[in-house]
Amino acid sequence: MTRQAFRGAIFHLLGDPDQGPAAAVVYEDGGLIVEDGHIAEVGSFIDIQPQINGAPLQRVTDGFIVPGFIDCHVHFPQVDMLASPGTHLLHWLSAYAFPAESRFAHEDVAAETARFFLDQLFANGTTTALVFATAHKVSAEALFAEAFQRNMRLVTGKVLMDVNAPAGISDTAETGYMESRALIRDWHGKGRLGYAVTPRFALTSSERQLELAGRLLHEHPGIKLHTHLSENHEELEAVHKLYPDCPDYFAVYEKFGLATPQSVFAHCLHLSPSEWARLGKAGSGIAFCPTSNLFLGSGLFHLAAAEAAGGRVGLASDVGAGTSLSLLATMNEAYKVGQLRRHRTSAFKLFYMATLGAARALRLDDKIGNFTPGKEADFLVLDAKALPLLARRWSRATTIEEKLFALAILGDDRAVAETYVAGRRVHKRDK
C-alpha cells in the first residue's frame, strides 16, 4: 500500500455551482491523502493531520491543488497542423486536417505523435481526454498503448469514415466495424482505458456505416459514441441534402441509435429548440469547444440553451481547429463566448466544466472529477506566481472566486506546476 499526503489550498466542486454556492468547496489550509492511486481523505489540514500516519507530506504554496482537467473532445493527429488558416470548417478539413491525418497510416508516426500529445496534455494539466484518432487502426492502437503505459484514463477509437473523404484516410463500413470490434476487444477496460465508436460526422459515413456504428454500441454496453454535431452552416446544408428523410441534423444520429447517454457530441452550435430538447432527453454529453468555434468562425455556443435542455456540458480544446491544449486558455475563451451571448460565466462554473462537469458529460463522474474519497487521484498543482501578470493580479484578489477567475483568464500551461495521475507525478514544470 502506498500512501502520501499533500498540504495547501485545495479547491473542488461537489456539484454544478449554478445550482447553489455549497457546490464549491475550498480549504485554504487543506489536506489531501492519496492511497494506492485513489483519494483517501480530503479536508482541513488540522482535521486530517492525525490520519497521515507518517506518510510523506508535500507542501504546496502560492496556488491551488485542484482535480485534473478533463478534455471532452480533442484530435491528437492534428497537433502538427495547429494554426492553419481556413475559410470555414469544410475547407479547413480538406486543406489541412485530412492531409495531416493521412500520415497516421504509419505506425511510427502514430506512436511518436501519441507520446508528444500525451506529454503536452500532462504539461497543460489534462489528465483525462476523449480523443479522436484517425481512420487507421494503428493510430488508435498507438494512443491506447501510450496511455496504458502511463496509467492514464483515456477514451478513444478509430475514426469511421467511408464516404466523402480521401482514399488515404477512409475505410469501408465493414472494415470500420471489424477493426472497431478488434480494438474494443483488445483495449476497452484495459487499465483505465475506454473505447468510443467514432464516426467523424454524418457527412463522411454512409447509412450502412452509421447502422453498424449503432450495432457496435448495442453489442458492447459501456462503450461510448463520439462525433461532431452542428458545427457549421455549410455542414448543416450538406447533411440535409445527404439525409433528406431526416428533419434535422440530430435526427440522423437518432435514426441509427447513436443518441444515447454514452454519446458525446462536439460543438452543437446551431441546434433548433427541438434538437436541444431531444438531445437533453437522450442524456448525451456536449463538448463545448470555444477556441475552435472562434478560430473557424463557426458560431457561439449557447450554454444557457444546453443547460435548460438538461445537457451535460464539458470543455474541450478540439485541437487542431482549437488553438491551445490548455483548458485554462479554453476557459478564457469560454468566458468571452458567454459574454457575447449575454450570459455571465463564473469562475466556479469555468472550473466545473473542466472537472466535475466534464466528468459528468463523459459519464465518468463515479471515477474522476473531484476529490470525493474513493475516486481516482488525478490532480494538479496550479502555481499562481508562475506568470508575473497573474501573480500581480493574484496578490490583489480578495476572494477565492477572484483568484480562480484570474487563473482562468490569465493562466496557461505555465501555471501548471505539477500533474498527478492516479497519485503519481507525471509532470513537473521546468522553471
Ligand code: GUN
Second form
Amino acid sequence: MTRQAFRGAIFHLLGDPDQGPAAAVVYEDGGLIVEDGHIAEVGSFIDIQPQINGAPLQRVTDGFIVPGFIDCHVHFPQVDMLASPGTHLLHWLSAYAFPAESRFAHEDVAAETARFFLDQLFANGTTTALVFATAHKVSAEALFAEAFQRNMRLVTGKVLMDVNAPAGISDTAETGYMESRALIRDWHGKGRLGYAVTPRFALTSSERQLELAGRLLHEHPGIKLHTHLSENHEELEAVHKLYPDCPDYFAVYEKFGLATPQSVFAHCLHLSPSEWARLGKAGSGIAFCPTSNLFLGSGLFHLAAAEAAGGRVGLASDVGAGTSLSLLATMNEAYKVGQLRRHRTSAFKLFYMATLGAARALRLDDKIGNFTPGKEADFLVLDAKALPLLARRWSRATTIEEKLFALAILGDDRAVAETYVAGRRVHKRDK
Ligand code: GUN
Ligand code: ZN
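Now that you have shown the form predicted on its own, what about the form predicted in complex with ligand GUN?
After this comes the whole thing, all chains and molecules, with the earlier chain placed first.
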C-alpha cells in the first residue's frame, strides 16, 4: 500500500454551484491523503493530520490543488491542423480535417501523435478526455496503448464514417462494426480505459452504419456513444435532406437508439425546444465547445436552455476546430459566450464544467471529478506565478472566487504547475 499526503490550499466542488453555495468547498490550509492512487481523506490540514501516519508529505505553498480537468470532446488527430481557417464547418472539414486524418492509417503516425497529444493534455492539466480518433482502427489502438501506459482515465473509439467522406478515411458499415467490436473486446475496461462508439455525425454514416452503432451499444452495456449534434446551419440543412423522414437532427440519433444516458453530443447549438426537451429526457451528456464554436463561427451555446432541459454539460476543447487544449482558456471563452447570451457564468460554475460537471456529463462521476474519498486521485496544482499579468491580478484578489475567476480568464498551461494521475505526478512545469 502506498500512502502520500499533500498540504496546501484545496478547492473542489461537491455539486453544481448554481444549485447552492455549499457546493464549492475551499480549505485554505487543506490536506489530501492519497492511498494506492485513490483519495483517502480530504479536509482541513489540522483535521486530517492524525491520519498521515508517516506518509511522505508534500507542501504546496503557492496556488491551489484542484481536481484534474476533464475534456468532454477533442480530436487527437487534429493537433496537426488546428488554427486552419475554414469558411465554416463543412468546408473546414473537407479542406483540413479530412486530409490530416488520412495520415492516421499509419501506425507510427498514430503512435507519435498519441504521445504528443497526451503529453499536451497533462501539461494543460487535463487528466481525462473523451476523444475522437480517426476511422483507422490503429489510431484508436495507438491512443488506448499510450493512455494505458500512463494509467490515465480516457475514453475513445474508432470513428465510423461510411458515406460523404474520402476513401482514405472511410470504413464500411460492416468493417466499422467488426473493428469496433474487436476494439471493445481488447480495450474497454482495461486499466482506466473506456470505449465510445463514435459515428462522426449524421452526414457521414449510412442508415445501416447508424443501425449497427445502435447494436454495438445494445450489445455492450457500459460503453459510450460519442458524436456531433447540431453545430452548423449548412450541416442542419444537409441532415434534413439526407433524413427527410426525421423531424429534426436529434431524431436521427433517436431513430437508431443512439440517444442514451451513456451518449455525449458535442456542440448542440441550434436545437429546437423539442430537441432540448428530448435530449434532457434521454439523460445524454452535452459537450460545450466555446473556442471551436467561436473559431468556426458556428454559434453561441445556450447554457441556460441546456440546463433548463436538465442537460448535463461539460466543457470541451474540440481541438482542432477549438483553438486550445487548455480548459482554462476554454473557460475564458465559455464565460464570453455566456456574456453574449446574457447569462453570467460564475467562476465556480466554470470550474464545475471542467471537473465534476464534466464527469457527470461523461457519467464518470463515481470515479473522478472531485476529492470525495474513494475516487481516483487525479489532480493539479494551479499556480499563477508563471504568468506575470495573472500573478499581479492574483496578488490583489481577496476571495477564492476572485482568484479562480482570474485563473479562468487569464490562465493557460503556464498556470498548471503539476499534474497527478492516480496519485502519480505526470507533469511538472519547467521553471
Ligand atoms: N462535425 C463532424 N466532424 C467534425 C469535426 O471533426 N470537428 C467539428 N468541430 N465538428 C465536426
Ligand atoms: Zn468535434
